[in-house]
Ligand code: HEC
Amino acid sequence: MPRHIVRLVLLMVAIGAVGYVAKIFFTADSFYEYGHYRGKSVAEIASDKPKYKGSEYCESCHAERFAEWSKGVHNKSDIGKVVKCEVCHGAAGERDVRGMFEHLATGVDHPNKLKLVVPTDARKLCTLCHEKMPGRPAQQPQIVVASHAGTQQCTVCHNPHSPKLNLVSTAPTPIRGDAARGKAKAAACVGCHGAEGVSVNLPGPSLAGQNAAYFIAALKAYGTGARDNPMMSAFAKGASDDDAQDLAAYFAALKCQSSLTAEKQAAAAGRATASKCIACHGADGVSSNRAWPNLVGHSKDYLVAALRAYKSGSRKGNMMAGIVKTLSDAETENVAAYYAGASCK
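The form predicted alone - chain by itself:
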């Protein structure tokens, strides 16, 4: 046999021998114990610390947020909508990595040392699921980002832990006040807000039918200085909690039905701009939430002034400030004219 063939055969035998020895040396003793895998790996994986702890892990420290999430739309497994805490905030566990295939359950856990992420740009996060695109499930709310909110953060209008639009309860707020006492006290309000709470060509907004919770909150804001108006601030500082309750009971009981019918809404010039407001204040000026104001009966001048105050920051309100900051003067006039058409009838 030629010498080069002999050398080739010997080389192949040597390679095979080295491979066999390497196989014996590197193969774990438990390999093939229960099949074509390493038997001890099951116990090792089972004993390894989980990277994701689950939302229940967060409950003890964040009970309020957990309650919001657990009752909200992000925790509806029956309709396939489950967004757990760690989807947005990152894993609550961490593993040390020393080498390839080496599992070590020695990493730190939150809250001991590990800092979880608090998203600062909700638009990038929320639109991963809610940006409108072909093929996305129809039951998942979808938006066209540019026309829906522009550069506004989602958290201006939505609670991230329970992202329905209504950030506060729509349940009726118990009114302790007495409407009869409130009527007597409301005599001081007639000059700006009109008889029976309907302001017609007067400087103040109509208060007839106004939501009691909003009325009380607004009066309190004037008293604390969160809202600035010389006349209202002076009145609010002199009003007691009982006065606020009585006035709220009186004005909430007054009748004010919107005259802004569906036909008028469709024909109104400011309808396009008003689409940004309808979800909270209603297409006919009647709010969907009792903690937010009805716009029925407000004059155009009052609405323009209020919108400009939110835009300048002289009137506080994170949600309103976020919505009006992109409104042009023409859009402000248009939306004010639209809701000014929602007069009481």
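Alright, leaving the form predicted alone aside, put up the form predicted in complex with the ligand.
For this one, just the chain is written down, with no partner chains and no other molecules.
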């Protein structure tokens, strides 16, 4: 064979050998174990630590909120609709990141060194799912934000962990106070709230039949100054907790009487406006939730004054504040007339 051919063949063999060695050297050992890829990478990818831990994880430490949530509308597991804790609060786990391609099974978990988000802007959060918009299926409860909530936070009226408002009548909470003792103490109130708690052209509103829980809360509000009235505040400051309980027991048990100053016409006009109130105060002025006041039995003047006070901000009531903002003066008069004319049952 000519020498140059031999050289060429030798060169090719040498290059082939180098190629083969390089291949052995550079191919990862687990390549081709299962196919044209590095077999070990499967277990590496699977080794990552999960970050989302599920709602059950929270139960052991936040039992109260978990219980509230699991009974609420955000946990309808029977129809597969569950808004889990981590959707609103963020993932409860973290994964360490050291190198760029490292798969790591380690990392911190809430509550150790990982604080979860407490959503401060509930409007932003809740409207992600509840803002009315084309494309959202009809079965999803949706609201027009501006008319439903105004500029208020959703959490003013809704508990984020059990957002459905308790609009079903609840059984009256047992009252600790004693009505007989209350009756004696109520002597001081007759001048302004009327005999038997029925105010007819007196400065104070009727108290007969008012929900006890609301009654106690109202007295406390005057006591702390959260609600202020030159006539009323002095009396409330003098009343102890026991007094409040006794008085509440007494007044709650009295029979409410329709306010006598109802103007029939305005009341008819007020019926339409009252649709905004019915969810909480009922069509007949009897509130579904015992912590909220009954409107039945009040004079029109008192209702108007109360609504104006909410509107001006001199009386604080988060739920009411947003609602009265949208009421015109005429509507205020009419809706007050409507409830003043409601008949006691």
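Positions refer to the first chain, counted from 1. This is a predicted model, so every value here is computed, not measured. Here, rigid core means the biggest group of C-alpha atoms that superpose within 1.5 Å across both forms.
Relative to the superposed rigid core, R271 undergoes a CA displacement smaller than 2 Å between these two forms.
After superposing the rigid core, the C-alpha of S240 moves by less than 2 Å between these two forms. Relative to the superposed core, V87 undergoes a Cα shift of 2 Å or more between these two forms. Its Cα shifted by 3.4 Å, A67 is compared between these two forms on a rigid core fit. Summarising the core-aligned comparison between these two forms, the C-alpha atom of K132 is found to shift 6.9 Å.
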